[in-house]
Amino acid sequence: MFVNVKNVTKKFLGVNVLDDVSFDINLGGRIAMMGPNGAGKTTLIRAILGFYHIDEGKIEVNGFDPIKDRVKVLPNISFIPQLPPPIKISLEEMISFITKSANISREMIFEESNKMDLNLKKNLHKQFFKLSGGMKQKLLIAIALSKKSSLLVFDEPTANLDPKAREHFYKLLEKLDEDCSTLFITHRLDEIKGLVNRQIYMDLGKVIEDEKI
């Protein structure tokens, strides 16, 4: 298994928003995550990602904690966040950064940008914070990409995308290496279902089901 998440708890104010959840993640595995909002979901991708300590129980990505070991974790992981950070730098600064530091190619960007027809050469000079909804989400998504990792994490990855923007995403999401797994936390599982063959479902941060699909 790539992610073996068991009997993991974590509160807020004493509060328990993950409540005693496992599951795991084997490679290749497809998994759509859907839960009203407070269920728990984004919790449980941060501490994953190792932004969160949990309380109890263990979390694990390919045998490491994702805390105490969150170099050798977060290479393997892409997470693209459903809200974009308000990067205040310019879009070649932020590629010129991420090249260097998550060992991308340069190339492959812009490869992954054109297939969602964004135009990275007539922006590079704009400050990210300052693109579209649609732009921000597109630019991460081909990032992510271009990562080739292991585990693609999307929170709600079609929010801010038109509807020619998410067909092409969906058609990139088809040609994705077999052992590359994909976790969706989304509210358009009839988007996705041809994509994913897990549904996971939270509520009150308890996996309520669980099943292939």
Given for the second form:
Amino acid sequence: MFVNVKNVTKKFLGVNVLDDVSFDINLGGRIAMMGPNGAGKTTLIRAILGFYHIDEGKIEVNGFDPIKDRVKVLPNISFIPQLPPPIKISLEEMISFITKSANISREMIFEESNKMDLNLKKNLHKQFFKLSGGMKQKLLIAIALSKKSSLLVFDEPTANLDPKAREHFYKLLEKLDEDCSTLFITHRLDEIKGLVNRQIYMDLGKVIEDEKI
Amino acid sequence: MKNLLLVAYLDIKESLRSKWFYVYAIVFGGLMALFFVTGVSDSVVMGFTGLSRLLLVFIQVTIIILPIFILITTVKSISGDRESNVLEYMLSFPISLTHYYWGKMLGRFLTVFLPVIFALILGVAFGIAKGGNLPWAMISLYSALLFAMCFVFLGIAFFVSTLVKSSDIAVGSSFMIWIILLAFIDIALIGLMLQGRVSDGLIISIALTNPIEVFRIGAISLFDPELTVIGPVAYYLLDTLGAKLLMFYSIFYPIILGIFFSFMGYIAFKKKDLL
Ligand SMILES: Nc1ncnc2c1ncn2[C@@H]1O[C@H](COP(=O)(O)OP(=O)(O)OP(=O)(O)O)[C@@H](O)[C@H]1O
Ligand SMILES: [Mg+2]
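What does the same protein look like in the form predicted in complex with the partner chain, given that the last one was the form predicted alone?
Next comes the full complex, and the chain you just saw is listed first.
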């Protein structure tokens, strides 16, 4: 099993935002995670990525603690945030940060951008936050896919994409390695139905439903 | 180490592209240049006989501008990155928190200190062009004092921005810290002094824990070794510490304080939620 979340509780200001959550992600698991706004989905992902210190329970990724061993955990996870952040460095600099810190090849990023219909060369000297919403999202997707991770985490990645780009994106996901797991947060299950084999429903910080489909 | 330098480099690049940096460079760099040009060349031409009015004004303006500028821009950029989720994305790559934190610190320090260096070079070039011996000791000591003050406020800024999550509150706290160090401590101490219940030595010692006060006294003592402008306190300081030790203290105390705050910030960064 790749990710193991066990009885995790996380409080913000005394409120249990994650309330005794347990679940696993196995290699090759394709998960759609759903739930109303404020259910705790983003919080759960951030805990897995080692951004939050949990109050109770245990999280292991590949046998490592995501906080203490972030340098060993994060090379295996690609993450696309809910909204592209307004990063103020140029694409060139951003790519240099990513290739150097995470060992991703520059060629790969260019290749994946091509597949997403994003002309990276033309925009290399633009600052990231000056790209259009969709272009930003395409680049983040290209980066995530060129990082050969065992787990791809997507926090509603398609919100800004036009229908054509969305289709491209789903096509690329179909070509992922067998072993690669994906965790997809979405409010529109019908769109990714063909891409997932398990669905998890969260509400009020708890996993309410977890079933194979 | 490679990643630390990378983070620093990207931070400098980002700052160099932002408007605040140019405002800072022009206002502060220009001020510094004037300072060196008038101060240094005056001393070359006529030798230092005391603190000129103009130099005193420059020192005062530096004391007001530099801390608030470092505090606000640093705190804004770090908590801004957190609020806009830039931090979340950048830290989703396997870079160690140690490299990230100290890389940011290094980058910030260089951007803040760069205009100072340039102004220094400008002043020295001007002095050489005018001819005569440059007062190297004075130039290097004044730079060291500036270095120390930049460093302590950067440390405080990093500490505040790792401790406080919301950028509004972080900016508000920076402003409070600045105004307290700049004015409130002095006012309170003057009040105590007037009451006459506390010994003058104690009051002066308390004043000397304030990095802004330390910079002021250090800078003034460079140009006015008798410290005539600061009045009777000068006798006490020079009697108990002596000029050499006073200068040593003015440089190293802020640096140690800066190291302390940046380490506290570092510990908070590692021990608390990142977002
Ligand atoms: N840093 C924080 N401080 C305080 N409360 C927080 C923090 N982060 C999240 N919360 C609270 O935790 C709850 C869960 O938030 P979370 O972002 O995980 O929801 P979500 O399931 O991702 O919702 P959405 O579908 O809207 O993205 C919310 O009530 C939110 O206000
Ligand atoms: Mg969310």
